[in-house]
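For reference, the chain that follows is the form predicted on its own, supplied as structure tokens.
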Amino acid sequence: MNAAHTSFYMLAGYVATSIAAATGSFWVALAAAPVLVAAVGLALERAVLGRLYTAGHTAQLLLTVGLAYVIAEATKMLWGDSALSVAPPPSLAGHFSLLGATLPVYHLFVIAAAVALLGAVAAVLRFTRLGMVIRAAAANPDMTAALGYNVRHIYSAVFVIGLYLAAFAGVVMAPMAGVYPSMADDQLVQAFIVVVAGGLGSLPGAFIVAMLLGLVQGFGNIYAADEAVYFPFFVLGAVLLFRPLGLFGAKAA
């Protein structure tokens, strides 16, 4: 239960701005920043978070909320309160036409990267032995440990993979939305809605709700800009009204 997940998203954006400024290359920042942030996350997981795996979700939630505040203040100390930006690479700086609309090429890159990462995660979880072990450890850690697997290492691996994905997102979003101190809070609400409405532990549910949320917000920003900020909560309420456990949520055994 990681309430600091989007804080690592924000941290990757700041790290990417420094790497891009030092090297002059967005691609170097994209390659290096997620790895560095995931390494920081692994150190924290080993030192602090891993001690609470058996303490329940409440303890994990409280600790990661505190960790989110620490990361937020640390980024302000290192990079200040001003918004920063990363220029997209020249190869992705153009525009293209689609159905009469002119869209930045960089947006197409972000969509393609998201689809590729989602496909990779889904393939690993569903079609590999590693994915089978991860799903088993999530469903029944005691039985998985009895079969000879180190559940502690599995948890660490999943945690780091999740942080890498969050960090990758933070870097690719930096040229579009900029990097600023409250970007973690802005994305935390979206992530909460996607996870809860999709159903805890459901990758297909998260994907469907994320797509729905994007469409609702997109049309809302065009046709009802002043009220669009409330639309994500309408989606959450509508889903939970008919599916209290989320689209693909299931009761625990």
Given for the second form:
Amino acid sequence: MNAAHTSFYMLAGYVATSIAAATGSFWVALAAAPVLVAAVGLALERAVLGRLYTAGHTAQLLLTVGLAYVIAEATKMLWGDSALSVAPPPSLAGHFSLLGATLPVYHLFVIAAAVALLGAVAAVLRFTRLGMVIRAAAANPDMTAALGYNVRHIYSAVFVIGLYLAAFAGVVMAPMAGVYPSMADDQLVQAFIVVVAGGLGSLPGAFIVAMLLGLVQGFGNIYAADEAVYFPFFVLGAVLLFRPLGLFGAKAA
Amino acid sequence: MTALEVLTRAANAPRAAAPRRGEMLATVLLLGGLAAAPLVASRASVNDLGQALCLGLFAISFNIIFKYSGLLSFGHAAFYGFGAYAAALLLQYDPGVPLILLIPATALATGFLGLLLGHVCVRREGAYFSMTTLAIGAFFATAALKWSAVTGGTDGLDGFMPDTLSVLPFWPLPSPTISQTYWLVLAFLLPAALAAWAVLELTPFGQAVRAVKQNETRAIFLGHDAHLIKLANFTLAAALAGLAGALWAVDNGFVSTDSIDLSFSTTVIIAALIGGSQWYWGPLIGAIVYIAASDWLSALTPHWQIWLGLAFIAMVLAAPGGIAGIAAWVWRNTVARDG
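Structure of the form predicted in complex with the partner chain (previous: the form predicted on its own):
And the full complex, kicking off with our chain again.
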């Protein structure tokens, strides 16, 4: 459980901005920034976070709250308070029209990248031996350790993969939404809503709720622009009223 | 000794929850010191201390959920901000409303809000509770920002304090000094905080709350309705947070989204844990230290929050008991060792 998860998302956006500015290529930034951020995350996990795996959710959440503060301030110290922007790569800078609306080609790329990564993660978790061991470690860490797997390393690996995905998203979103200091908080709320409404630990649940939120907000922005900011909360409230465990939530042990 | 004697002796043994000597002494010193502070401190520090009192009661209310129910709220500022905005709006509507009515009414209203929202939150534990409360906190923060017809949006609410404050009916307080306002805040805050302490430490309800935290299954088998007990505790905490917010509105004379946004929900977590979550009054100490440290650090560097974050990380790793935990350790190893 990580309250600083979206801080890494933000950090990746800033790192990508700098790399893109230095090399002039968005693709270099997309390749390098998530790896750099995941490496920072791995170092932090090794140094401090890993000590708390046995201490429970609360200690982890508290520690990551402190971490979020540090990352947020460090980002402001390095890159300043103002919002930055990145240009999308020239090959994706055009527009296309769909049903009379003109949209940037870059949006297609974002959708494709998200679907591809989600599919890859789901496939690894579902069909590979690594995925099986990860699921086993989540379900029963003691038994997995008894079978000869180093659960500590599995947790590290999962943490780093999660950070890589967050960082990748941060870079991909940078040309679309810009890079700004409060982006971590904004995304944290969205991410928590998605996870809670989808059901803790459910990949399809998270995917469906994320799509739902996107649709609700998209249409909301068009038909009720003033009220649209509240819609995600109504979605969450409605889901929790009828399915307290989330859409795909299993009964917790 | 017969089995019967052993049994009766156990029944006469001191209550497990009876406060220890050191804690009592510390409580009296702390509360007495706060009451006497305006006599010795400068105007600016009394002003700061008034802010710290409100943050302190807010931190205590956060800790009531954290310490007694074991639940970590990420959106507690929703209740503080609700109380602050409610008090400000009521004063705007009727400047003559006496504080003795206004403050309890705000606390009751916030408690009712806590009852409604808590019903959804306390159904699950751990990270799930934290995420649900965060979403609620975000909702209220968004509402305070966007519903500007009522809340004033980014400008907040200003000028709602009447020149002559009505404390009791027929007891007007014309242009109160900083010290008078401070004592006024304390006069509402202390009884409320003490009452909540008594409810949690001395009554069967408090025992039940702790039983549910220690072992929920066993408490359920003993006939307790665990959901109801957690909900009642959540409601109590929400009411106290609302009270703290209302007092802050009166003390500050200005209400903005700072009192309700998500970072304030994090501030209260940090303040409560720095003070020490295992002692009821620890969060109050944490709030005083937080306000003092943020004043001092923000004068030194604009990026003071990085030091705050680092200090907090160090504390979570090395001294999870906070200041109160360190003090208790020192007490155990010096004074209490002989006695």
